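Have a look below at one chain only, the form predicted alone, in structure tokens format.
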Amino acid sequence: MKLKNSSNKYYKIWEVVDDIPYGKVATYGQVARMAGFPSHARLAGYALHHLPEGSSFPWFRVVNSQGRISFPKNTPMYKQQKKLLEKEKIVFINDRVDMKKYQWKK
């Protein structure tokens, strides 16, 4: 989905979380650097947090730089991340997405 204002900077990396191919993620620092934004991985979170409600960005696609999801435990929204993820075939190991195998190489 490509947004119409893109100098905004949550457009931005809206735009670069919805990029990420099914079956990949990406971390919030990632995510941002290929935004336009390098050393704000923060900032990629709150684009990711201020989504517009209903909209249909695969936010659960971006992880943590050590592969974890970034919601504590057995929360509501780490639960609904996890199944996302493994919805589409990403395997956890100890609470972590192997990042060699799994890290989306643009």
The other form holds:
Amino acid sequence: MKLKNSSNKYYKIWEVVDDIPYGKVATYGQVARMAGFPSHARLAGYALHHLPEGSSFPWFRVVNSQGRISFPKNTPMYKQQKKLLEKEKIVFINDRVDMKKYQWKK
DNA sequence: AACATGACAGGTC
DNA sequence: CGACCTGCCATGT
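With the form predicted alone already on screen, would you show the form predicted in complex with the DNA?
Shown next: the complete complex, the earlier chain at its head.
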């Protein structure tokens, strides 16, 4: 992965993601805004896709604006993320989490 | 440089 | 609720 000059840009995003507390979730757009890149939700998604190796970031606490997991249903990643979230007492209803209840507010 | 793609979001119809 | 469309931006070919 390219983390030489772009690492700075992604760093803020990873930093924000790392701040999401247990049992809470944040949206890609929210993470981007908090990192200082308003309306750059895609960048957040891209940054997560290219996480540093061996990183133990709570990437699974990031879902899309609809409270849905941004992976096609029934893919390994989808299941893994859902499992990790449920382990934090987050409840899924129709493959979606209640953002009113679980969205992280800072 | 041009074009396509992607772990997005907000709006319209 | 779904099907599009538009704005965004980094990457890869």
